[in-house]
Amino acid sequence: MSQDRRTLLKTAAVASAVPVVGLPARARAQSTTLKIGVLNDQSGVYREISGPTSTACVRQAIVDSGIAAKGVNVEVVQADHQNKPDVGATIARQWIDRDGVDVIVDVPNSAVALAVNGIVREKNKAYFNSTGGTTELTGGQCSPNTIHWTYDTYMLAKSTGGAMVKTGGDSWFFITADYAFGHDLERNTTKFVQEAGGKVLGSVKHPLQSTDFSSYLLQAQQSRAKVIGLANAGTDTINSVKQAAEFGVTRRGTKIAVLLMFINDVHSLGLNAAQGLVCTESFYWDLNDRTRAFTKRVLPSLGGNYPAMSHAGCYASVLHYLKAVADMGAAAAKASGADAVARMKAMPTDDDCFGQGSIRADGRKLHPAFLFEVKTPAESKGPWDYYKLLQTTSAEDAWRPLSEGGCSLIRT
């Protein structure tokens, strides 16, 4: 490690936010305005795994770009579509048709991010989509206007499932949140199960941020599976392992496969309930020397939270699009948002939370897959120190097969 994380956190409570520095007056004049709308949960079951955490990440990726220097001014807007679809796709309506906005990031919940997904490709805008799991955003609902960037259900079923598997867990009952990312995650993660000799005995679905899981956790007892998958997310995983752990789930020898766990989350449940369990993310902040400095230059500005793979993908993404923008011109970027998605796809991709890595044809971000333990409370040597690394899946591993998905932009 190149710097203690002692020396890292000191650092960034002390250190001020980089302001995005503007051109003098005439040159903003002769210049071109790109605007990024950020649309995510803002006040629900979403907020710390995506909400202003996110927007601060765009905004650290449009200085970390230099793209005033060329010319190019960038607006951010942000809007809070409380989770359903409905207000999703009017606030991404609006934007485009009255407040002229280029680009839309971020957008949890698979359900808004679909509806989304179809409105953006209507206006030939583009859209980077961080904090969805659908697999269905390169798959039978890909768009040459979207980019996945982070992760997807595919990719954290084998991943997550598949280990729990290997290391004998090889009966599962499900509680699965009751909308298209919950659907998609059990489904991805049943066919690893199967594939690998397991058998699952059941599944129950719950709304969206439910309070109480007692009648769930019963029923998936009841089953004698010897892992009880959550494939859910935010609030309501971490209501699910807390009330696993009040009702001694795992001490009656049954193993809780969290499918999908931000390390906010981890941070929300403390290192007493949350050790040992396992999850996947595609970026961790003390991972290497790179995503310690992209922590070290947002951290001022997250006020307390710490940036997670979701929004790690919002500032990737946006740093990638605004090299696009440099090299294509902004006024092209602007007259297409397909064309500026297709600049994009043929650029190599490299930030300090990915590193280097390349964009698929269907939309795909292709980048590792690291399997992490939450560390012990003895383990851990500081705020938010919390994961161990068990293992990496590489990018060429970890992601759903091109030919598998069904995609109407892949040639057969």
The other form holds:
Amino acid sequence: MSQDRRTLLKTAAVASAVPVVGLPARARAQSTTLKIGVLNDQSGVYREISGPTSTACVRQAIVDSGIAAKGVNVEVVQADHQNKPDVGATIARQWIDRDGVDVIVDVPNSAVALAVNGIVREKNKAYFNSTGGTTELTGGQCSPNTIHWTYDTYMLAKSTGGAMVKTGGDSWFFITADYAFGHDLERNTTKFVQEAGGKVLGSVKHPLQSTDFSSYLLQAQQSRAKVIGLANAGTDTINSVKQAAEFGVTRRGTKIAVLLMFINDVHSLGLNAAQGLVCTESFYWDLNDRTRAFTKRVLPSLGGNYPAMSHAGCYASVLHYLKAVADMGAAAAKASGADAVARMKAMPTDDDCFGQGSIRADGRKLHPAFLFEVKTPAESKGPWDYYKLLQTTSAEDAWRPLSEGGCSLIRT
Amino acid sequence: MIEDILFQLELGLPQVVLGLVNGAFYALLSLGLAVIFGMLNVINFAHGAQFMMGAFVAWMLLAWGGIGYWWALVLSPLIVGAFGIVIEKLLISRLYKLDHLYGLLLTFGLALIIEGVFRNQFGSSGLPYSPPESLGGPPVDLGFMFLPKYRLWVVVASLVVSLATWLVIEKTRLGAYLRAATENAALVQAFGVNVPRMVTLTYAAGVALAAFAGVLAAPIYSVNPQMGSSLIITVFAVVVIGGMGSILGSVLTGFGLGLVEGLAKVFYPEASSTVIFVIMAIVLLARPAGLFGRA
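Form predicted together with its partner chain structure, per the form predicted on its own context:
Starting with the chain above, the whole complex follows.
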């Protein structure tokens, strides 16, 4: 009994000592540690378009936000989901339950992106998806805890698909990656092609991470379609384009529509194989003074890679989050992911990568979409000088209208 | 009716040709595996990684040394083969007395490490490698399809190398020593043949075959660290169907299954990635030693 009382007294002494020797109450509230988890592909087809470069961009956002000076400590953790939804879901749960992660960022591969979406909502944390493509994130499965930042399949289909139809490509054949993202992209593009009076002659679905596309390309050729739409990504796209060039598919007037391509894919293909392709990104490092300034800051920590729109989205979403944190207080942001996201939606966005923009009620980040053409080797003046701008779709027109998404957050 | 058949033929024939090209890679890779398994009794799971190294060495020779495709076709197998000698001497040679499983685990681990190192160094998007000038240019018109010259060359090169390997093992004195050593190593050694060295060189030769296939693949597929791991599982199925350790079996099955897979891509594309494994299951049930294996 006396033992117990002594322990009790000691505890009371320590507890009362803290406010005296510790920081004043206000500062103490601000010294909360926030934890950001970068969950992406660190070893497979999407490593270059997400991977360690995304983590470096998140770190850059923390530095640029100057949040440390405001007494908020931000930690970054990263993990490899291996493009497997079950692995991604397990990591997300462990991060939140065991490691106290407050925000999950990046998450390429739509299948994994959707798995994580549900978990973050259930645990009331915040989720900024940058590299996933599916419109479901702001549609049927939209969540008050989620912001879909960089691009989606609707925006790609409208920008690239719409431009192709306008220049006479009115019959299509799709080579589609056989999972949520590929199906989504094919469906969205089909809609734009048909609305513009074109028709779809057929499609073939291939497993993720295929090596040989010659058979599919040949089937596409035999369909006599004017445009072969590639509804895949990463090394699958690279191999498709490379083999299309090898078989001389474009030599007889057939066009290749690469529905999703990142600058890292162009780098890997080389300008000889990639020249003349058109693709849509919402960020290009050499677009304007602000994007160049961002690239210059972040480049030393990227190990030779250049930032694509996916990486820029990781940077910009975290930067905006930290602005909201500074505004509402770290403790409040930590307590409720939904509140933090609501605050982010209430504030206009402004960053070096995407300029000024906003976040819609369904979680869709709004900014312009740029249609680029890949330069010829002669036009390219320096390293990673790959794109010329063909067309800009404004932030108002680029995205699926709020009313068409079927997001339940809108009706309430 | 006839028009229908003609249409199917028009659709199928190009796929048969493409299947042969893929079959050429299966044949070369399973040939290397068969040589190594036949002589060393080691299931070389690092074969895919060594195939990938072959492609990367070709890329390095060009990018860093300005050495072109034709030299790479010779140099890359030699360099990767030398790497194979180091691996065999340092690691694999310690496992001959143990169960197959140990060799499998060791080489599987090696494959993961090698791939990891390359991924760390070069990323996963892959690097560009163009076909040589003489095999570039417009595709050849075969009447029913246009085939890139380079793919034609792949089939020819693979056939020649497969045939040469078979001849060396079945028809030469060296091959006779090798085959004798697999039957009774102690006896062959008693005749004055340096068996451990022969085994090392055999492993190196198998690895060199993988690297050769890697160089052949470099201009077609993007040179990336995971290019081997996506092929190797199929190739193992080919080896199992052909009969573990059978040289002729692995070559014939390689081309044959390439064809089957090509046809599946037209008539039922969803099954194209599984058709080989279905055949494997059937063969294992009916002939456990494989089509050309000795029980």
